[in-house]
Amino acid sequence: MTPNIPEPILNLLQEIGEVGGEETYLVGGFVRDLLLKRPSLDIDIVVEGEAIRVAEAMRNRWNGTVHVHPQFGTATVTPANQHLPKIDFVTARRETYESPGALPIVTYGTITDDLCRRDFSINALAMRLDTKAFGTIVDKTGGIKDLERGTIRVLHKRSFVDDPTRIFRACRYAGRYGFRIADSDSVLIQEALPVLVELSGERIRNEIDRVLLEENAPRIMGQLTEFGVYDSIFPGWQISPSFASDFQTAQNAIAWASEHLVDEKFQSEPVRWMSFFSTRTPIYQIEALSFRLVLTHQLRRLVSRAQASQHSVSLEKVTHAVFEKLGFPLSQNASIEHHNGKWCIVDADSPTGEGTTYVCGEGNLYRIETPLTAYRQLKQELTPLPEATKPSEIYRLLKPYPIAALVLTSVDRSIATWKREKIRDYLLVLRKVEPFITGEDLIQSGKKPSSEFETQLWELFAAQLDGKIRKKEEAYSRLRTFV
């Protein structure tokens, strides 16, 4: 076991069983992926009795600093050698749900009741630390047999409708390692679907996330749709069968990125999901599940309370009636849910014909708008574009997209080469430019703020985009030609 431990982490191991001795354990991930011969900094220790204890004393050793968070019994001690990861201190603790899909109940209990409080028997592993039985490994579930057979496999029957988000994570470890879940557990997981649903959009998001983060993610993808996992939290909510090349696109739009944007404070959250939802998904489903999940949105009102109530109708009832009085009719498929203490309405056969989805909160009515439906609007965009376009009309085209949208874009292999070379001279150029002659100037010179001082401004930043003009003094020539 030992010497599969690189030897930084192995003396920072020994040096905490020494301090915390019989009572002391490392546990989970490291430890399984130890078993598996894969590298792994993240160390959790759990102790039996006081934690913080503990992490105080490793604290002084090793002339770190120390969080604690004494109402949970846990702390988590930085080292001052920064080439040492943080350790996390837990006290042992074990864990019941007062009803399905809550969070826990703890209370402090010894390592056994904290190996079997845990998600899957792969992770309920821990490894003494103490001097004396240095390395050996603590086995209660039988998580050393399903490592060697490649199997996912929760601990009781309940594990999955107690904590439905377990369900992703059997995914996520079986995309991982190229393990496959136990048939009983894909039993299990069907079972608590209905639990699932009534998890928040936060918790949901969370756990997308980890997965698009994963290598293996159209995999893993491809498993939770075969439990049904999407439809679940929204039906009608299908992957799409391109996430894969989908996935890869975001992936070489983060490298992209990465290299050649350096001096940015680049978000690659963004462009995952904007890849997740890909060019097939509807628009309106893509604002719907923004909303549902929690993803980054804002609410456009449509229609306010007082308004409503000169229709002699109020939003606090959400009806079919309610929207036809104020001119938004429904389809009668159109479904009414609620989520984050509002209404949200999905009309996938509005009579719009694209789909609309509508939200209803403190007597008012609006419209979902999202930076992650942007992707698809500007490759909408870009279909018609003449190959003569100017840098000034990419520049008017482009300004608009957030960043992401345009990253992904500009590396998306469905999108003609010479498209692509303008959207990255759009980002790594056009951009920056700055204007011979600002509105500021405009003001020194005596006119006033106008539709035609607009004008004028867009027409000289304009000329200098496409390199007819290339000096101030040319600029304010020019400015005098105007009337």
Contents of the next structure:
Amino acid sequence: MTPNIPEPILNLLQEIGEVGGEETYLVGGFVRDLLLKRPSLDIDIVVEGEAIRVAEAMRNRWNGTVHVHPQFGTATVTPANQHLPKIDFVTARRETYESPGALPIVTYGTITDDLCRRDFSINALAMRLDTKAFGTIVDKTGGIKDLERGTIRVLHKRSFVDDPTRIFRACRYAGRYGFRIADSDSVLIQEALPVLVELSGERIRNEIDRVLLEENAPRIMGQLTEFGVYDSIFPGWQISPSFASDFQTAQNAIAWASEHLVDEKFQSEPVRWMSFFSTRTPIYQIEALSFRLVLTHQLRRLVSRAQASQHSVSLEKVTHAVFEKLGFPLSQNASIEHHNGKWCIVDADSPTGEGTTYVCGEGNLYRIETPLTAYRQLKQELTPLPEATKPSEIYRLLKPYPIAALVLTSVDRSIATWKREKIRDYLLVLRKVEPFITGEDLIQSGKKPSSEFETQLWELFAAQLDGKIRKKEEAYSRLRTFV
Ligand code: ATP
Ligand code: MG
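Same protein, the form predicted together with ligand ATP this time rather than the form predicted on its own?
Then the entire complex follows, led off by the chain already shown.
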């Protein structure tokens, strides 16, 4: 099996085995992908004993740097050679779950303990690194057989209840490798669905993020929907039937942007999330889900931070401050209640006129709502556009839109090709045109800013965009005709 490991990584692993001996194992995704003959990036080493000591020894050998987390018994080594990957060293551990959906209690243990705390048999494989038995697979849970059969299987009956993020993980691996979730596991997933409510918004968001990074995201989302996962996170929530094509549009937009907008701040994550919502999802649903996935978590964090700073700050005050900061101030009559670990904010006098306001925070979803709304509006604005539209009119139409919305529209096949070309032309050329004469120039020449002055500047710039003025001197002589 070791012939599948690229030579430079093979050398690193052998050196770890020479230093750490029988205490060191390669584990997790790397071993799984090795057996599947797929490339893998993360190198995770488990040490039965002191992981930090082994990591420091490797740092000395490779002249790299080491980042240590003493409280977790873990360390990351980055070799000096930039072509080599960073390597995580973790002390073998046992995990016990006190309450469903919460984080586990961790104590140190053996390699067997460490493998048995893992999610699925295919992820619970280890490879020995000691010189004597380098490359030998340790399989305590039938992982090799499951890999051969293409089966996702948990290691014990309570697994999904202990940690319902494993429901997302099961569908993610099934979708990625074209594997089947074992029938017994499908039953266990159904039984664990009610525990999804206990997961924090942040952990759910994290899992959705990871699904959206998969090429087969539509298949994975489909399976999660079949299990009823979204409905359990948020009653009534459904992934839109157009997800697959919206996701493809998002992927095309990201690919186009990474090729053509290299020096710009183009964030692909919100664009992927936009496909999660689809252009037809009502905004109130996005807001409601945002509240569940983002705001709940933020409020909890801010409140505990305020408490920690020893000032006795009232919940009301903190919540008002949070909303103020987010740009959605609550009215004085807003009532803020905390039931069973959940926040309910009822604002009868909210400016939107709705009885209840669910507002999202600064996290991912907040960044999505704006470009998503913009994308919808832009599609509408483009509908009546005549083909003879002048560049200056295109400029004026597209200027207010965020880049993400423009890029998405430019690859959206439901829009006429010539319209998409105009948008690309705007993105690549038009929006970067510098005006021959700026407001600054006019002020320098003694003019006072006025609305007339603005109209004139725009007229000059429009003529420039439409190719009617080709030189600075022409712009100045045209300006004189205005006076
Ligand atoms: P990927 O290719 O998606 O990164 P991976 O196997 O590397 O897959 P990670 O999420 O990076 O997955 O986690 C590394 C390993 O840690 C997994 O292989 C698994 O053994 C273990 N693990 C991760 N998350 C969980 C979990 N929620 N419950 C139990 N074990 C987990
Ligand atoms: Mg990984």
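Note that the structure is predicted; figures quoted are calculated from it, not measured. Positions refer to the first chain, counted from 1. We call the rigid core the largest set of C-alpha positions that still match within 1.5 Å between the two forms.
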{"property": "Asp466 C-alpha shift between the two forms of 2 Å or more, rigid core reference", "result": "yes"}
{"property": "Post core alignment: Glu215 C-alpha displaced by 2 Å or more between the two forms", "result": "no"}
{"property": "Residue shift check between the two forms, rigid core fit, Val54 Cα at least 2 Å", "result": "no"}
